[in-house]
Amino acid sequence: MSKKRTANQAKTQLAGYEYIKTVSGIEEYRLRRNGLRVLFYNRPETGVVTSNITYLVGARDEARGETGVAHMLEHMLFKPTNFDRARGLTDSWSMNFERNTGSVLNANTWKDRTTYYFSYPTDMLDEALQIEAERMTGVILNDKELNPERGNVLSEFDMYNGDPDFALSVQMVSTAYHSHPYGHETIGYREDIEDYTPAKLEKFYRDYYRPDNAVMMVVGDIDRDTALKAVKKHFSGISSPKTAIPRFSIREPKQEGLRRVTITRPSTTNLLAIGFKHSGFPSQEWFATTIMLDVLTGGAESLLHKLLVDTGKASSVSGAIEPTSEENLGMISINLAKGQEHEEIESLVLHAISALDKSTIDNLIKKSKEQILTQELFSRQHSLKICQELTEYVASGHWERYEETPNILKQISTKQILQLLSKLFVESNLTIGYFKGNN
């Protein structure tokens, strides 16, 4: 019998567990009394371990009228739960935790998945999990609770309404996706925040908060054993429902066309916006995506920089591509320096794009290609900053690929740039959108 099946039975016999795989020193377990998939990953004599538990469910869970309720059921799970009243806290343990730990926590919620961390001292394991268990059943939500953090959400999306680029990020998205839910913002759309109620609340919180639509990640200072009999003690009571996850099944309609949406408000700022639909993440046509974007407009060296910026046509220039599991939006933000027309920048900058040649993109995809490796690899040596980017592998339903990633941005070409180039920026394929102030 070989040393590795040896190993992989030893794994097997873990009591209240079923092992799944290994895939570059992380292991997937998988809770046999409710389905809650557990990732462990030894990082051993930095005193630290990080406890992250991924939901799957997003922003493309919600339902027409009730877009956001996912970031709203996020906030709420930071106000004091069941558990909290019974031994008489007015505030939630967690904020205690933090406070009185020195401890890290936070959340955040995308497009496919909600995430909950906590970094800490390697002897708060067992504390962490058990808050974390307990807001897995125990949130309160009744309007006490909900009216005050809807008008902290509600604040929060007038500060970003305020912003140009994300005022014009959501009239893109949802001009670009007429069906798919990725055409809505995650914080929602205020009128939809405006009507939360308790019971909307209530309902997405019981299908989705459960056991078996959970991956909880342990990386860190701990052992195996320890971590997951911890894991154990605190989830094996929990039951998962035996109804169905609901899950949505939409395909997006064909664009046919070149799509536009205009904003016009009373600004100084000028904005063009160049969105184009790209593969989903972690395919290799995404990471290639990535590099095309950081060559554009990554940076003083980046083409449209020299181009815009450098010539004094505009302020500034930027890009972003999401980590979603099906395709999605990726943008160029370009600000307009005043007296600039939208009509011709963006006539000069898809010109420019549709004349990129090996000879001009060459060095620039080896420096972004450098530059992103090194990141990576960076990002691996730390337990919080592994579970952080682990968290957008395990919500694409393939979190093994997280090994495969610099070999996947090793081998792409410029001959693959410049096929997604010609591939993206057709007028089938974009949607442009104008801020125009006019003050």
Contents of the next structure:
Amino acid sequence: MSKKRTANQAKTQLAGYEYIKTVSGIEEYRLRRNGLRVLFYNRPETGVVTSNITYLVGARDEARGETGVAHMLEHMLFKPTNFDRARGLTDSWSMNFERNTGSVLNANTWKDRTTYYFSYPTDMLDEALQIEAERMTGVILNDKELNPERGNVLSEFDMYNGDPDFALSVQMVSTAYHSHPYGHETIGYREDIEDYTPAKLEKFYRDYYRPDNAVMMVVGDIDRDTALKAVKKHFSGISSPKTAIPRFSIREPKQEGLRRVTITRPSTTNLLAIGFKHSGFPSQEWFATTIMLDVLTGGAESLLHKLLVDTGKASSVSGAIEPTSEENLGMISINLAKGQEHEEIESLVLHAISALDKSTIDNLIKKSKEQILTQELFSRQHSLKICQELTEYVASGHWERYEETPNILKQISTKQILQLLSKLFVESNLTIGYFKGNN
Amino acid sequence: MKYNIDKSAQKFSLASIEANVPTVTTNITIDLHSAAGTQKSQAVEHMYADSLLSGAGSMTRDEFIGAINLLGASVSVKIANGYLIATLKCRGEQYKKLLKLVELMFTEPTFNSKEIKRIKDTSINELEQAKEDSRSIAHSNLLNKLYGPADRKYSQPIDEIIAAVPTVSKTNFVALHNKVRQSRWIVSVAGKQADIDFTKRFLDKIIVKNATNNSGPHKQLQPKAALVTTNIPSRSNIDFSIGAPIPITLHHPDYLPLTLGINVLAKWGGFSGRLMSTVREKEGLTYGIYGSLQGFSNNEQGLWRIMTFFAPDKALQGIASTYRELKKFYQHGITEEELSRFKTITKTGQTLVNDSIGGMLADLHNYHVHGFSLAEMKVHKDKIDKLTRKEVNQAIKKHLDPRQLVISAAGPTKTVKKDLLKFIKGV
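Output the structure of the form predicted in complex with the partner chain; the preceding block shows the form predicted alone.
Next comes the full complex, and the chain you just saw is listed first.
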């Protein structure tokens, strides 16, 4: 065996782990005992580590009548576990950890995944990982724990639902998607939240919270061996069930023609939303769509800002696209100025988009790429942000593409953007929403 | 990493973090407060940032913004509470070019009439939209109860600012701009040594000789407990900003004890504050409830405030629960366990700042703005660890009486106003 090969083997071998690959300094391993995947990335001299566990389950795995259950479960993972009760704790160790140490602790649920993260001084790694391991299996799901937390989730729902933008986006996705579970927002419908039972949550928890459905990331000022040994210490005792992970492949029926939805509420706000279905992340087309959206709505130089905000027809324009693994609905949101009519602005916008040509957008595309590259550079100087971004790639099934962003962007051409505009802004791909304030 | 604060220049004070990073971040703060804010002056301040970015030298607005964007850089400018706050961010190799553009922006802004007309129209639309921002409205109404109209924290009513917008002319922008260039700048930059050197030369060029520190009027009031409401029926929740003045400045001996005390009560962000543990976690009355000290400087007195929201049918119960905790806090102070725990939390917070150059720079700039040297910064941070429970509880007893609180609410307040008034009377 060559010296180089021996050195590489020594570098990547670690008892109990199968080494998978290294891409730009990020190493992937698989815990042999239960299939837990681990990503490790060293950032020296900060004194900080972020550990982030992503479960490959989200809103897309929810059936009708149980929308938002993945998000509700996320909240429940901050409640006491069986282990906490056995220690005589009234609150959960995770919350006590945050309260006692001041570490950053939070979680979020999205369409394809649920993520929990801690950011803390390096010497707290062991405790953080133990907490994460215990709540993978030990969360208590009964009425006593569920009911007060359901109140918090309903407060969260009311907070979002009071916002006209959010209220309209809920209607937009449910109008755009008749069958696919991307057709409901992650927080779910209020009626479903009110009807959750412990049994519903328990089933979801057991089905999806298992090592072979999770990816643990450790990023920060710690050496690989220490980090991976700690992960193994806390997680190798958890078995993955022999049953298959429930996955549903639901094909959205073909959209034939434009779809519309209107909300009317007492308000002085008037919104126009234009939704368009786009490719999944992290395809090249997804990145091209991001650039397209930036050209249309990204800042003072963008086309719709100049068309609508600068001319006094709107107070603001914005665009949103989510990194989901399957086709999803991107959105342009326009806050109409007083006295403007939804129908007129809709017509103005769609006409302007259809008239775009190379000369109008060429320079804007160049600028958009430069902006995204700079933003990427900034976000990769923070272990928490690295984990947050990497999470989306993990959820898509292609974490290694995290490093490919600059190359993907360079390959996107003006011609491609023009083709995308023609493809995405046809009636059979659009959903239009009006929020009408009737104050 | 090498930290430095250099106050030797007459026109500016420059703090820096020299680091081998591929990016540059520059934070700029300029104190512009020199007189009471009128509707017109606040209208000008609202529009100034857009006017600055609307063309410079021979470049039109499109050309100027396009040039910044082509570098992949960002330039953000705003005026709030009498401070101009600007941030420059870009890749290291573009910094010199970015500074050239920003130099042009400050030395040769065009303020042309066509752009001024556009800015007026867009500003009116923005301000109309702001009338639905219940959280901001709750907070500005609170500040208006605690500070007189001459104070930097006082905001004129939105409708009056909107009415003043059409009266603004190029002369007003030029006057404000001259003030910006004649004031002393506080600047913090993180990047390589060459970037720090570029920044020094840039500042020297754009700030005029004999730059001055502005010293505007400061008028803190001492109102009795009161309720201020703004009814915004379109909102589904009621936003609350609850607070009271504290007649001390930043270097008063009570300031740090109060900082720790407020963290125990309602640490901003996360779940460790008492109010989050009770009002949210135990009682499920809100999604978030946080508190902080605000508005303290070397010569200005600040306030303490609690920020939260409740659904209308939970508002009275939420306020009652909040006050119950505030009374307990005032009467009994913090425990020895809490003292120790929050010292640990503070230390951890300092460690976490080191996770990014942006975090380190923000931390440095915060101290720099208040005139701290590096040594003073360290002493200030170390002082927290030496606080005693007695000091903290004495400061709480002196300054955080819940009976002095003003409750400012914005949202669908019509149905709860009577009950809240009754509640305040009974406090």
